[in-house]
Structures are given as structure tokens and as C-alpha cells.
Amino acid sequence: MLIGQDQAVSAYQQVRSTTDAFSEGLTAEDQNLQSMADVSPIKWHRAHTSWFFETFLLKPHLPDYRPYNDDFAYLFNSYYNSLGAQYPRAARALISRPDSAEVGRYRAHVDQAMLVLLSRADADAERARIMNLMILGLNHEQQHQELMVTDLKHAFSHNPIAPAIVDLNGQDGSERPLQWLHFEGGLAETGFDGDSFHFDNEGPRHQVFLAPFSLADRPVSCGEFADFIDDGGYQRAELWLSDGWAWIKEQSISHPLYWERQDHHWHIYTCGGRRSLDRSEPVCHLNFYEACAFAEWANARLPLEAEWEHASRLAGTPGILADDRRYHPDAPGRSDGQLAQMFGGVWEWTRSSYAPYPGFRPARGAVGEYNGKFMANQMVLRGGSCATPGGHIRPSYRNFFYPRDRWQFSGLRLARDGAAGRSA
């Protein structure tokens, strides 16, 4: 999809600013926190997506273009292997040369280079490749966005004085029974439709075939799991996985990520600091082992990608329901008729394996490494967060994990076969 000078030039302003403001708010010392592997610091992040347009954009394609230091390729490499060797990712927090004072200037030389490029692709063929790859570049760093929160939201949970960054977690104040929604099944279409950005892992567009299910009417609530805790659930080996199992003898895990119990009542860590847990809102933090426990304990399972993203069309959106016959309104145990908070409020663990669609083939170059070498031994979850930013999530989109993580913003929307004809 080709877009205007002016709007390439006000979509990139936009996604960059959004990553500074974000830590502007933050200290030095706030920004080189790393807790774990799997996270990063923040001035990583920030030099990182910066390096992304440096690597792909400004280097090939903007010949006076030259890199603010020779040294940040090897630095803030992330995993592309074609491009050279990276900096041990467990380590990052180590780097404390360049400072973040001193990636506040990398991200301006980069951002000045970039304006330069974007005003000077004439061409259609080249202009062409140049804003592709901006989109890809911008995309990119939302996903970068996303990880700051969640990152740094793991870092301060190890502050016992649980330091607040922003309060992303909605609430919406009623604590409702779950219940259900048929979909009659049969043969879908599945995987991104249309002209305008998506990751290449959302396609190709292609049919498959659903037996018919249902599916709850919202994501399963924090009393709700509370509920499972109390019944024993992380006691009941019948109920988990052997991997899950396993996982939760190995670590002594008793309960979701961030939550504690003080004077016989529940507290969670949030990005708004400590408080005391509502039942009412969706569960998050937990990872593919704890949502299909709790789906056992249930009498249900998690949906398939396949049957998320269908019922996403068909029923998550007002408008749409009446003209589509797969879809059953008045089915026994309905609510509204409409499927709540499918988009911006939890990540939803599948029972998908992350696996390349049919007729998947990553693109050439180093661009390609950006998704398809990492389908393996990860699961998919749908729907996006409350830390995912606006405009980022759509229908196909794909998010992918390993089961036992569990720092991001995943919870769970329970599935049965055929039709439920009853409240969970």
C-alpha cells in the first residue's frame, strides 16, 4: 500500500513520539532494568527500534546516509543472524555505554535521516519499497511499545515499594455470569483480507474446516480464577498438562504471576501499582499451562485460532450478525449476542501451535527473519491488550509465545464443542 509524503512523515512522527513520551517519565536507572532474559531494558528498546530503520532503510537506501556509531549494529542487533552477530540478549542491562541520554541522540540523528529519505524517494518502484518498509519499521516498534510496558512493568514487580508506571487495567465494574455463543462451524476462511498492513504471518488467506463450537461471551474474570485457586487448582495434577505440571513443581508456582495474598485477600501488581484485586475484570499474566488448567477445571478448553478469528468476524462486531446463518444469536446460555472484549483487553492463549498457514515462504533478506523462523514450539494467542497500541490489532492478527511465559497481558476465553447450552 503506498501512502503520501505528508502522511509517511506524520505516521512516523507519531510512532516515535508515542516511544519517547513514554519514557520521558523514566529514569536512567528506571530505563536499564532487565529481570529476566526474555525482557529488555527500556533504552534497548528504544536504541533497538532506531537501529531496525538505521539497518533496513537508511543504510541501503539513503547513500550519504552515515551511522551515528559503527558499534550500535553489534549492540542492538536483536536476532537477525544474516546481519551479523548480536549482543547476548541476557545481558543487555549491562550495557550501560551509550546511556540513555546519549540513544535520545541516536533516535534524533535517525529520525532526521529518516525525513530526509522519505522527501527524497522519487522513484515509484523505490518509493515504493521505502514506505513498505516504514510500515514494517513502524509496526515494529508498536510491538517494541508494547514490550516497554510489559517489561518494565516485570522489572518494578520486583520493587517492594511497587512503583506505578500508567493504569492500563480496565475495569468495568460488573462481575457477570459467563455465558454462551454457537457458531455452527463448517467451512471458514481464515488469515488477513485486504490492501492494507499486516505481518506476513497473518497470511496467505486460506479455507479451513470448523466443527461447530461455542464460545464465551467475555475473557474468564479474576474471581473466576480466583475461584480455581481455591478449589485446589494448583494442587490437582488431573487438571494441568505434564509440561504444566512439571512447570509448577519445578518453580512452586501457586497462583498467577503478580498476585499475593495479604490478610486472607487477594493483591495484584498492576501498572497503576498495588491494589486489591477485582473480580470482575479479565485474568491476566498467566501462561498457556495455567489457562488450560483452569479450562480443564472448567469443562472446557481453549478455542483454536481458526474458531477465535471466526467468531471475531462474525459476532465481534455489531452490524454483522443478522446476515450470517453460521452464527446462532438465540442459541440456549446467549447474552447479547455479542462477544465482549475480544480486542484490547487480554492477549487469549489458542490450542494453536505457531505454524506457518499453507503456502507461507518468508520474504528474502534479513527482513525475513522476522517471523517465520520462529515457528516452533510456541503457541498463538489472539485479540491484543490493554498495553497493545490502538490501531495494532485486527482480526488475523498473530501473537505468539512459549507456554510457560507469562509477563505479558494473557488471560483466556473459554471453548466447547457443539453447542453450550448452558452458563459456565
Given for the second form:
Protein chains: 4
Amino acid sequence: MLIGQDQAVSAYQQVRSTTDAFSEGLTAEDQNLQSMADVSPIKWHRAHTSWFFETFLLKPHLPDYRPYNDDFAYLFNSYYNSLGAQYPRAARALISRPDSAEVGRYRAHVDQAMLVLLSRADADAERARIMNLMILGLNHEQQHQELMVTDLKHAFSHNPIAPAIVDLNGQDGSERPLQWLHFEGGLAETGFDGDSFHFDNEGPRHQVFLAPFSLADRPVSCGEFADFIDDGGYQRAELWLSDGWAWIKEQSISHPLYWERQDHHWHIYTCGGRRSLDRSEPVCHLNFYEACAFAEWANARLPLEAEWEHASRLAGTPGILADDRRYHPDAPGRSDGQLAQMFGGVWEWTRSSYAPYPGFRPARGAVGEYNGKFMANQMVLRGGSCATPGGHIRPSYRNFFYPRDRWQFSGLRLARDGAAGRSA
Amino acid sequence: MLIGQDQAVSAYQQVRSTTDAFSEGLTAEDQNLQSMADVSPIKWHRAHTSWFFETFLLKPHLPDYRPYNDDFAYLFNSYYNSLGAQYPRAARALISRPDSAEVGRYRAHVDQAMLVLLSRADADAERARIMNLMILGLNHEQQHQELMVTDLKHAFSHNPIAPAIVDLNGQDGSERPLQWLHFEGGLAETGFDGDSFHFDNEGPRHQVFLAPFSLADRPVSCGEFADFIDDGGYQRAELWLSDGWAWIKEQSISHPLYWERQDHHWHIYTCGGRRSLDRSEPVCHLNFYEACAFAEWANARLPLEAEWEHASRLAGTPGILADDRRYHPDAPGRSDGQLAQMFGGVWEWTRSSYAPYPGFRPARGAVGEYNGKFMANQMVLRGGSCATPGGHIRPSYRNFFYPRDRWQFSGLRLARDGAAGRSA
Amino acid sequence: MLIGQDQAVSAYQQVRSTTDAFSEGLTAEDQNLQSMADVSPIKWHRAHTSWFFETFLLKPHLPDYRPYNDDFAYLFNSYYNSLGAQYPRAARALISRPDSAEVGRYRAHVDQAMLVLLSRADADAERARIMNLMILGLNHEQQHQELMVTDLKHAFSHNPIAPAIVDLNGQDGSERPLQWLHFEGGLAETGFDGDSFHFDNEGPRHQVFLAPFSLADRPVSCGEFADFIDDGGYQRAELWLSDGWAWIKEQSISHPLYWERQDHHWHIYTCGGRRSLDRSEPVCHLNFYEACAFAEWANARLPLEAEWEHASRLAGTPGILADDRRYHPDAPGRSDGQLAQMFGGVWEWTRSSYAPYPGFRPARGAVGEYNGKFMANQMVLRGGSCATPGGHIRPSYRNFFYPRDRWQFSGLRLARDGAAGRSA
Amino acid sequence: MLIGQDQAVSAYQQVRSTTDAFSEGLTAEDQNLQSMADVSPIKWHRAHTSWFFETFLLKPHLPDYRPYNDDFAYLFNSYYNSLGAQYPRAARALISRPDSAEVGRYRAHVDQAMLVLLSRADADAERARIMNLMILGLNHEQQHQELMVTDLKHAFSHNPIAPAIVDLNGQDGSERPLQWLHFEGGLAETGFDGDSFHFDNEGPRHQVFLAPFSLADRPVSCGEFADFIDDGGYQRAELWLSDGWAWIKEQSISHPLYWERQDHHWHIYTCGGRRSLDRSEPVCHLNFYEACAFAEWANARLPLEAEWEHASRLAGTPGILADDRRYHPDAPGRSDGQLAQMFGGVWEWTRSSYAPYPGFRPARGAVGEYNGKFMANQMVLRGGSCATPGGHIRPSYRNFFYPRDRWQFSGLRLARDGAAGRSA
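Cool, the form predicted alone is there; where's the form predicted in complex with another copy of the chain?
Following is the full complex, with the preceding chain placed first.
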């Protein structure tokens, strides 16, 4: 699938300017925060996404390209071992120079060269290759746009002042009972199908056999999760996986990330600042262990990723996406026999570990380090979140995080074996 | 499936006396070693397996049973949260009292009561329940028999004197080329089938769809692994999963556990003491990362557990089992179109994470903590090893360890997509 | 001792503007770096020194004072438990807001109020109290001025670009042999004497008995330390204190902080950027263990703090001080029977642990937390460094750091028992 | 000072048999416990003290001596770097072989050879050297006799069964008020004086100047310490050194080691098992921080080691010593103007860091590693304890431990500046 030159330029400018828009309201110090090793400074995200275009497109394909600064090849390489050593991840906030303004100049330098490259690419074979890499670069940058939100939220949460990134009007939704939708299962196909862009880990498309199952018509809500807590959810070992129980004991965990109990009421920190809990919103910032324990308590389980993908054909109204610039999920409306908020809102933990599909082989060279080498110890999440750009998510999209991770907008949707009862 | 009373008594005595026989040659100090948190002292294994019968059979089913010592309920509970607190795992070697002799008396006390219980169980329903629990207890004890070997080997390896547990004659086998066997795949059934004993995690039996694949006719050998090392295997990031690469960097790993290079030759520590490497033996004491890196280097992959189980119908001559009392794998003979050493020899890492089969629900109560709660972060191994009792292993048996673990007798068998070439 | 109002205002403005001048050349990101828990961001130093005046002078003594921001009482309290909880030290870089500009406004707010306070203080008793606290506040700020240099240097050293804070002309000095000065010892007085400002830990003045000793006429040079390294200094256990040897083994230490060997030549990172080693300069960034090991190698020892103070009456030309704005020691000139660079240049480790002088009692209240509670596990350093403001140092001044610490400008001067030989 | 041959043999046999007597009541497992890195197994102590004689006496001075086992040179070297590498300290419990019985044979082998050596040493110079080393070896073994008690107590305390080593009759003493004794101070001599055995760190004898001070006539009691706890001692930051406060926060400390609150009453674990707190006994198992905080609370301070030594001329009735085989301090009787229990009972923390005396130089060679290299980060304790052999303690004896350490029998005696009031 090829896109035209104008289309390419337009797509490029749209993604790049979205990144810029996000950072514009932030001070230089805001852009250099790193609250844990998993989190990267906004400035680093801005530079690294530019480094990606410089490394994979400009240096190999634009003959007269002059790198902005040779040190950046080391400073802004994330994890590509085949491209050489990397500046230590946990120390990214120690890079005060280049400062935020200079990273802006670096971005402009790369953008200018990219426009030249896009205008020059004439020969078909070369052009296809460049377009594919550019689209990969844009999708890569969209992933970092989501991380910019989650990372900044995590960093800001350490400031007692609890800064807001956006305005959230405080209107609460209303709680509604959960409905189950039933699926017959059988032999099904799963994985990306089509010729548009997708990550290598979404294929090859292949057959799986699914037993009959049911899926909840909406994600689990904050109210339901508060009930789980009130019912002793964090004190009952029998609800937890062994590693999860060890984790809550070690870390003295008694509630989701960003929740805080004040005067017998729950408050949460959102990208709009601190506010009281809205029971109707989807719960998020759970890790896999918390999601599993809740499902056990609810006499249910997490869906497999193939079940989720199979069911997504019945996806109804999506939840909040990054384009809404709220960065917080909202209450789902009526589902009318569909699956509300399968996309957007919150990422949904599945019971599937992140593993290669049958026949999967990573690409040769550095680009091959993108996905394949992470296929151990992580679990798949599906559906995108309120921080995912709208054009970035699709049924076959596989996100993955460690079972302990909870700084993403990660929630859950319940599943059950066979035909579940009429209501939870 | 019911077994007769004589058969039950005989099975009980056989398993219990095997445990006793293993510890007989060991000093009191040998029996109280703990070289890392994962390892338990032999004395603890001897007591804990008795605690299992006391807790799950004698206390609930033998009305006039008097526990040997009330403190043991706490001291020798491994991880059953529903039975109360447990003595800290990593500190098990701090329990000098009860001493080894007293643990022997504890075992005798339990054995005597068990014989009474087995002789009394008349009513059918009660009898079936007791028999099932007893068989679970015997299988549990067999698992600990294997751990006694692996744990003692690990502990002894820290002693510069390198004590031997058994005599190993030093006869080297001969290397032979690897052959590939092809499997068509398609819709297959997997999981335990039958009415004899099996662990809950082996079921429910269910359908899976398998793509065509090939499997090597024998495990990877020490010689092949030495070639991998010589070819820079531990220095080439592109061969490793990201977490595996982080592990070898953090721990400065450059060879399998128990290997040592002296004067340009490899030596290994075995249960028969230190000896020079035999290239024809199956390689073991690899963790999942090392197994994956080797497979990548060999242009192959690990099998899925369903592939392994499906292929096991072609299993040929087994490898060494615990009954041989060698506790070390030996070179496989000719395979003649079969899969040599599918059982025994070395556990084989699969590419499947340890997860519940569709429809799996753990049993109610403490027995339900046996398997289900460990279904996160671990990988499945198949086939048993030279430390597994012969009657304990079967095609559907699922062993599981963390990707970092390598103190088990864990090796690998290569797999490939489709019809693999004629030779590796 | 009272100072006049004009003098007070002038002293206040001089110290405060020196702090401001240092931060003026730095970007907002530069000012928010924290490279280890011991290091604080420049912005935090700027705010904390203002918090000190606000907390100990303005709030209690200026009736109509309105705090700039109530959150700052928590954010910028360093370690005063009696004033309430403190924001976690290791996370100071997570405070992006208030940003650098707002901290500037906070400083101006405090300065304005301080000028009002200084102009109002009429009654003698109150005036004396305020003056004493203000002078304490200025000395406190001078200590933080030194930390601003050492902390920024440490943070910048993590940036591969190796930013320079100042221009250092590269002129090398010439090496000259060390001379020994002899002191008879006997009963001597030590501790602060006079009525001008001093910290509580410098008193009470008291008698000590000193055995005869000799002191080197200059600090140990980089050339001498390079010889120690070449002689296997970091590989010879017999030169090291046991804890020091454990430290170099654990951390794989083979040279002082900021030294780097390139192409068989030593380079060091200075506040003027990276440059080749000048053998004639005093060595610095040693910790206590390194200082002791060098002294052992040189067949000498570290001086006691009472010896150092006793000998300081023969102090000759001082070394570089912060007022020189070089932040790097230079080669001492001829000593002519005096002790060159006793003040300035590098802090000199002593063999004395930081302990209370006989009769020492800390002040009541929060101010009493300034010094006394740190009198364990630390060693005394004497004489000031190239980062110490000139008016801040004196013979009785006791600086203190842990034996492991080496990010200060810390070097050593050799001592020997009795009348040392003619040369080292 | 020379001792006769018979006297030497008798001294040797007395010390060696005392060690043997202690281990005789212990099982093999008891003898191989290691509950933290600071603790060594009893078996290791038995072997290491024999290694000392083998290494420093038999190998160099008995020409035809044949070492029992060459591996032991590595296994049982504690920390003598000049004698080669050492088996890792924290892993000493992993040495099951040699077992306890074989270590007994090793001891007998060394004893036999030592008797030969002592009988042969004729020439005066050689004889003096051997006698000095033998006496050092005996004193070394006595130090390990004390550690055998403290280490076994620590290890046993991890066993919920709380084994007893000795019988302690439970008779409680009566509390009596503390009296102060006053000392004028002035120029005094300190350090060992005489020609009998002493450790190198007790000299050289030298002059110190002491300000007037007072010393309590008995150690602080358990009752007084319980009052400190009841008064919020562990919750009041102002009483603690900064490092001490960090320690209690990190470790959640709220009482001394081996104390346990049950039903509102204190119980302690002693070498005689668990029993209720006797208010009249000296408190022990405090670390330096706890001792300092208590002194601060009592409006007093710890003595300097020179004060303690100076005052020890007024030492009255000693406390319990190891020869009493109780291993637990008892209530002091009336003091009658003397200092009760200056020796025995509990080690008394001083306010002096462990540092070289003026003119101190360690011996050449491996013996020089005995004391000097530990002169950093540790504090001096004086007077011996209930686990110290009676002939081993003297006024100039300097024991030393880290401020955090509390598994020794360590308590405190209060001091004050000048002439203290009549009562505490």
C-alpha cells in the first residue's frame, strides 16, 4: 500500500505537530522529569522520536544529510543494541543539555530534512521503503505520545502541589449494570489482516481454536473496584496470584495507583488534578495482578487476547482517546448489545502472555529490535486508552507490559467461560 | 479409579522409603544446607512431605490422630496461606531443631498413622477421597524427591571440595548429528486424558490448532552448546531476549551453571563430582533465556507445550531417570525415526508461559493453592529429567519455573516452523 | 558582638547576590539536576536557603510577614524534624514546580522582607537575636554555595558532553618536593576562641594533649597520587582500611572520582571541562579511605584535627577560594617555612571522627539540629576548598563527611609522628 | 615476660578445652547455623581458631608439621588478605563438609602438634616468639568463645522453639537508684601499662587531657530502658543521632534486640530461653544509637573511652563472666562508693570512635591485620560481658563494633560533664 507524497507530508506534519503541541504548555523543568526508570522525560521523548527519523531514514536515505549533533546518536538511542551503546535509561533526567529549546531546534532540523527526503523519493522501490519506514516512525512517535502522558502524570504525582495538565470538568456519569455478551468460539483467525500499516508482532495471521466464552459489555468501573477494596480484596490471599500477593506484601499496596483515601472518601489524581472518585468511570492504573484478583473476586477471569480480538467485531462506541485531550476515561453509555469502549478509555489486561505468533520472525537489523526481543515476562493489553491517538489503535494491536506495571491507563474487562449468566 | 488397599500401602511405602534412602548417606549438616531462597534443606523436604500427609490426610480423616509436634504446622508449611502463616522460606536453614534424627522420628510417626488410616478406610466415598489425597501426597513427595537432588547439588556446588552424591563412571558417549521429525499440525487435543492421577493444571483436555512444525530427535548437546559459546553466544545481544540480555549483563554470565573453564577446557560439576565436559551429553542447567538464545543461534526456536505434547506420541527411548540413581543425563542413542529422551534426561524448556487451560478452575480450599496461583511469570518445561522418579512423568505433565531459574536439570530440544531441513 | 544596620544589610546583600550570580548562567534544566541522593538541585539550594530566613527569622520575628507559599515549608525543609515532615531528599529533582523563575520570585520576596526586618530591629535584645540568626543564615547560605558547586559538578559529570561552568586557563604548575614542618606538641587549646560568628560544633574551646608531630608543607599532588596508582595502590589490600578495601572491591574503584584514563594518560573532569592531568595540582575528590591508603603508602598518616588546628598558626599563602570563581585547586608556590594552602584549595581529611567537644550541648529547638545530630560515622575535614567562600573559613572550622564520600573537593595533607625526616 | 613450659601447656589446654566444652552439648546442625553475615557457625569458630595456631605457629615453626587438610587454609581464613583469598564470609553455613566430627579431629590434630611445638621450643629467642604467638592465639580463641555465645544466641533466636543453651534460675534482683561518682580529670595516662599480654591496639600508652566528669555507679537497667520506651523514646527524633533515626525508621525498630511485648508485658529471649523482663538487670543488646538516645533522654551522655579507663581504678564487684556459664547479666549489688560491674555483665558503649592511639603502628605481616585495619566506622566498647572469659578482660581492653551492631551483650553506663547531681 502506497500513499501519495502530499498525503505523506500531511501525515508527517500532523503527528509531529501533535507532539509539539503537548510539550508547549510545559516548562523546561517539567520536560526533564523522571520519576522512575520506566519513565522518560518529555524532552527525551521529543528528542528520541526525532532520533528515530534521523537514524532510520535520514542517515541511510538522504545522501547529504548532516546530523544535528553526533553525540545525540548515543544520548537518544533507547534500546537498539545493534546501533551501539546507550546512555543509561535510569539517568535520562541527568541530561540537562541539550536543553528544551535546543531539542526544539533539533526537531526542526529533522523535520526540514524529512520534507526534503519525502519530496525526493522518486524511484518506486526506494520510495516504498522510505514510506514504510516513515510510517513506522510516525507510529513510533504516536506510541511515545501516549508515554508522554503517562510519564508526565507519574512524575507530577510526586509533586504535593498535584499539577494539572488539562482541564477536566467534574461531571460524574451514572453507574449502570454490566451485561454479558456470548461468543460461540470455534476455529477462528487472529492477527492483522490487510495491507495497511501494522507492527510486526501483530502477524502472521493464523488460526486459533476458541472455546465458548462471554465478555462484559463494558470495562470494570471505579465503583466496582471500590467495592472489591471494601470487601477486603487487598487482604485476601486466596484472590491473588502468588507473585501478586508477594508484591502487595512487599510494597504495602492497598489500592490502585493514584488513589488516596481522605476522610473515608476516595480521591484520585488525574491529569486534571486531584478529585473525588467517580464510581461510574472505568477503573485504571491497575497492574495485571490487581486485574486478576478483581476478576477472581467477581467470579470471572480475564479474556485471552484472541478472544478479545475475536469479540472486537462487536465493538460499539469507543471511549476517550488522546485526540480528546482529556487523558482520563469517562463513563460508558448504554451498549445496546455491543461492547462499549473496546477502543479508547483504558487498556484492557488480557490473560495472554506476550509471545510470538506462529511463524513470527523479527525483521533483520536494528528495526527488528522493535518488538520481538520483548517477548518474555510481559502480558498483552488490548484496545488503547484515553492517551492513545485515535488513528493508532486497531483490533489486532498488541500492547505489552510487565505484570507489575501500573502507570499506564490499564484497566480490565471481565470474561467468563461458556455462556455467562445474564448479569454479573 | 480406585486402587486396592494392599496396592495403596505398597505405593506409600515405596515412595516414602525412596526419600529415606536418599537422605541416608548424608550427614546432619548436609541435610540442613540452603544455598539460596529457592533451595530448601533436605531435612526440610523430609519434614514438609510428612507435614503434607499430616495436614491433608491424618488431621482431617484419622479421628484419634495426635500431631507429633504442634509447632511443625507452622515450621513445615511451605506456601499454603489458607493454612496460616509460614516460617520464612529463605531462613529454613536456621531451623537446627528439630534435628535430622528427630525429623526421622517424625516421619516414622506419620508413616505409622498413615498405615492405620489406609487400613481403616472402608466406606467407599470416604475411601476414594482418602486414596485421592494419598496419591496426591505421593506425587507431591516425588516432586520433592527431585528437588532434593537439585537443591543438594546447588548447595554442594558452593563447597570448594565439590562433594559427590553418587558414583558416575566417566564413560563418554559419542556425538551424533541431529535429525528433524516433521508434524503436520492441525486441530489437536491436548491435556490429560484418562482416569488415573494427574495434577489439576494438566486439564481440562481441550482443542488447540497447531501449525506444521518440526522437532529435533534429541535434546541439544553439551558439545553444541560449547560451540555456541565459542561463537560468541554470550556476547551477541541480537541472540537474546531483552530481559535475558539484562540478566547476563547484571550477573556477568558467560556459561551455564556448574560449568567452569580450566586451562582452556570446560569442566562441569555433577552429582558425581567435578569432571571434564562430555560433548555428547544433553546440556542442562540452562535457564529459559539461555535456551532461547541458543535456539536463535541455531536458526530454530523452542517448541510450544502443545506441540511437544502432540509430538510425544513418537517418544522413543527415555533418558536417565531418578530410579537410575545417577542424577546426570547421558548421551542419547540412535533415534530410528523416534524422539529420543523425550522423557527423562533433561527437562525441556518450551516457548509457552504457564497459564490456565481453558476452563481451568483450581480446587476449593488449601489443596487449590497447589498449582493455580503460580500461573504468572513462569514458563512450562516438559518431559522430566534424570532426577524425576520414573512413575511420575507423563506426556501431559507441566513443570514450570521462572525464566531466570537454572538450578533444575533444564535443557532444550529445538523446534522449527514447517518442514525443517534435513539437518540443523 | 554586634554589627551595625548598614553592615548587616550589606553582608546580607553580598551573600544573597553571590548565590544569584552563580545560578544566572544556568538553564532551568541545569538547575534541577540531582545525580544522587547526596546531591541537591541548584534550584532547591536557592529555595532552601530562602526557606531558612523565612523559617528562622521572618515567621517568628516579622509580625506581618506573609509566607510566599505555604507548601514551601514542607518542600524546602531539609532535615529539621522538629519543624515537621520533609519532602523525600532523594526525590528533590521531581519538583518541577515551582520552576526556576518562581524560585527567583521567592528569593526576592524573602529579600524584601528581610530588609524590612533588618531596618525595624531596634530594641537591643531583639536586635542581637535577629543579627545572630541572620549571620547564621548567611553562613548557612555560604555552605550551600559550596554545595551548589560540588553538586552541579557531580551532576554535569554524568553528561557525556562534559559541560564547563567556568573558563580554566590550562597553564600547568611545576611540581616541587614536599617539606616537613615539625611541631613539639604538649598541652594545647583547641576550638573557637573569640566573639565573632562560629558554629556550635567549633566549641567549647578546650585543652588537648598533643604528641610531637610533623606536617607536610603542602597538600598531596595529583602527580604523587598518580604514582600511588602506578605502584598498584588500588590493588594492594595491605594499604587499605578493611572498610575501604570492601568499598573498592564492591564498586570496582581504581582511581579518584572524575579521573579517566585515555590512551595511557590521565584526564580529569573539572568545572572548566575535561582536561589532561596537571601533576602539580593538589589531588582532590578522594574519600577518607583513599586518603588513608595514600598516607599508608607514603609511610605517613593523616593529621588529627587538633594537630591541624594547632599547626594552622603557620598557615602561609591560601589556595584558590570560591571568590576566585575557578572552582579548581592550583599548584602551591614555595612555602618558605610555612604551610601552603592550609585554607582554600582542597579540604583536608583528618584522622578524627566528627564527635562533640567536651561540654558540647546543641542549642534548644530546631536550630539545634544544625550540627549535633550528625556526630556519628563521619570524619572531620579542615581548611576549606576552592569552592568555599573566602570569608567563611577559619582555623577552628569543622567540616564533616562520611568516609565513602568523595564528591567534595577533598584531598589530604600528610602528617607523621615526631620529627619527620627531611623529605617524603 | 616469659612463662614456663608447664604453664604454657596448661594455659593452652585450658583455653582449648573451654571451647570444646561449649560445643559438646550442641547437635551437628546447631553448630552450622549462620543467621546473618556477621554471625559465624560454631563449627567454623572451632575450625578457625585451630587454623590460627596452624597458620601462625605450626606451619612456620614446627618443621615437620603436616597440615590436616590443605583446603582448610582457604576455608577457615577469616580476613587475612596477606594469606590469600578467603571463602565468602556470608556463606560459611554452606560448608557442610568437613562436618562437625571432622572438625573435632582437626582440633585434635592441631592440639597434638602444638604440644610437640611447646615441648621443643628451647632457644630463648625462638621460644619467646612462639610463646608470644601462642598467647596471641589463646586470646584470639577467647574472643571467639565470646562470639560463639553471641552468634549461637542470635541464630537460635530465629527458631520459634527458642532453644535454651543454659539453665537460668529465674530469680529477679531488686532495682536500686543510680549514684554518680565524680572524677577531677586533668592530664592522665591511658593505654596498656606493663609487660603482660595485650593487643597492639591498647598501646602505645600516652597522655590525654580529661575535663572533670561523673560516671554512674552501675550500668543502665532494663527497668530504666523500659521507662525510656514508655516515654516514647523510639518515637522522638530529637533524642536520636541522625543516622540512628534513619536506622529505626528503615528497620521499624521499637525495642532492643530479643525484646518482645506480649499482653502488655516485656519478654526477652536469653541463653536460658524466653522469660519475662527483670527490671533490675543491666539492659543489653543495644546498639550505639540506642545507647546514645537513652543517654540523651536521661540528660547524660556516654563516657569517652579514656574517661572509662581512668575511672576503672574504682571498679568494684564485677558482673557475670563467661566462666559463670550463665551468659546473661545479673542485677548489680550495692556499690559502696565503687563502680559496680565495670567488668563483666555487659559491654559498655563509649562515645569514642575506634581510632589508632598516637604512635600506633600495626605489626608487619599477616598478624598486623588483626586490629589496625578495622579502625574506621566503629565505636569502642569497654569492660567485657557475661560472655567474656574472666582472664581475658582488663582496663585497657578495647572492643569495637559498628554503631548499628546489637547482637553483642552491649549496654551502657551513663556519664556527665563536671560534678553530676546526686542522682539521675
